[in-house]
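First, one chain by itself in structure tokens, the form predicted alone.
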Amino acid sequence: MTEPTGLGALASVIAHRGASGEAPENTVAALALAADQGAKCVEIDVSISSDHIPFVHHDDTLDRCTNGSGLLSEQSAESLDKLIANKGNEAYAHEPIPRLAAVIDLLSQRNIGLNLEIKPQEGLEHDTVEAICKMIESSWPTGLPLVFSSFSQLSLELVHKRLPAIPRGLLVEELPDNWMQLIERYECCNLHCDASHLTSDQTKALLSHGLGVYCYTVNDVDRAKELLSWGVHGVFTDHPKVMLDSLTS
């Protein structure tokens, strides 16, 4: 298995929210486990607290993954630090919602690349992008792969203006008819899409434009092999060890 190279390159196997099939998603534990299992790149989701501290968490609300409730953006960083993010996984009884700063520390220590998905609550795009960019500017190590992605086109526009040198991935479910215009507008190097919607012909079209093509969320090894045979550069998976073992055997 050849790892992708070049601007916007991540890895052939990317741990989706860490090893989230085995540990609580988007936690330091899940990211550390992914590193232990051989992942060279992880994907996380980042939002902000009421006092504009970046936290790694997928949903607008806290209810699904933590012992808290309500909107993450309405809680202070101090309050969020007290919550446990192990819902559904009692083996991780004290796992907190991590601040982005803690995740960057871990990835730096383990030499792990990052796809950072910007997940702003609607209306907080400017504040979310600014908080993330400040943290990246001060803490992200030179030389480690980093790609920003987002379903929020406003967030892509803002991060393009704020940190233009960092590669961007247009994040979609199905490939839109105007994908070329969107790629050009936000100067994206990659397109990240739902694996269940991508076709071989669409992959050829994307590759012909020199784009990095990455698919989420792929937990079936045969599907991953098919996608990679089309030229897809990498897959996001909840089970990095299974995927890595199967693709390298």
Ligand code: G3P
Given for the second form:
Amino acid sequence: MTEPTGLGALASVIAHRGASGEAPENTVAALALAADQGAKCVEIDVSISSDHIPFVHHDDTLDRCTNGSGLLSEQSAESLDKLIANKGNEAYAHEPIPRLAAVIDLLSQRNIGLNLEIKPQEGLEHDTVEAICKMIESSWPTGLPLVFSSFSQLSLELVHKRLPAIPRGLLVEELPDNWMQLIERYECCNLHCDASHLTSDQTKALLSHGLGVYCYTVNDVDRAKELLSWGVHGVFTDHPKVMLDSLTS
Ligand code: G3P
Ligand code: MG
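If the structure you just shared is the form predicted alone, then what does the corresponding form predicted together with SN-glycerol-3-phosphate look like?
The next block holds the full complex; its first chain is the one shown before.
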């Protein structure tokens, strides 16, 4: 397994929302477990509280992953701090929704790279990007890999303007016909896409443009091997240990 290098390089195996197949997604526990299992890079989703503090959480609403309900963006940081993000898993009965600051602390201590997916609630793109950028400027350790990505093109545009030196990945489900135009517009060095749609010809085209290519969410080892054999640089997986063990053996 060759590890990717250069601008926008993450890792061949990226823990998707942490080791989210074994611990509650996007929690410090899931991220620490991924590090324990040997992952060199993790992916997280980030949005903001009503008082503009960045929190690591996938959905707009709190209902699926926590003991709260309603929109995350309508609750203050103080009230979000009181919630448990264990999805009913009693082994993680005290696991909070992490603030981005806590996750950065962990990743710095463990020397783990990050794909930070900007996940703004619609209409909150400016505030979300600003809050994330402030936190990254003040706390992200230089030297550790960091790539921003987002399905929200407005967020990519804003983060490109705000922190142009941090590499960006265009995040899509299927590769759109105008991918080259979008890559140029936001000066992305990576393309992150849904593995189930990607073809080998598309991969060739992306690689010939010098892009880093990363696919989500790949939990099947044979599919990961196939994608990597095409030249895909890395896969986001919920099971980093299984993937690392299989790809390095
Ligand atoms: O960033 C890769 C992947 O996480 C995108 O989809 O819905 O899991 O955030 P989602
Ligand atoms: Mg994500």
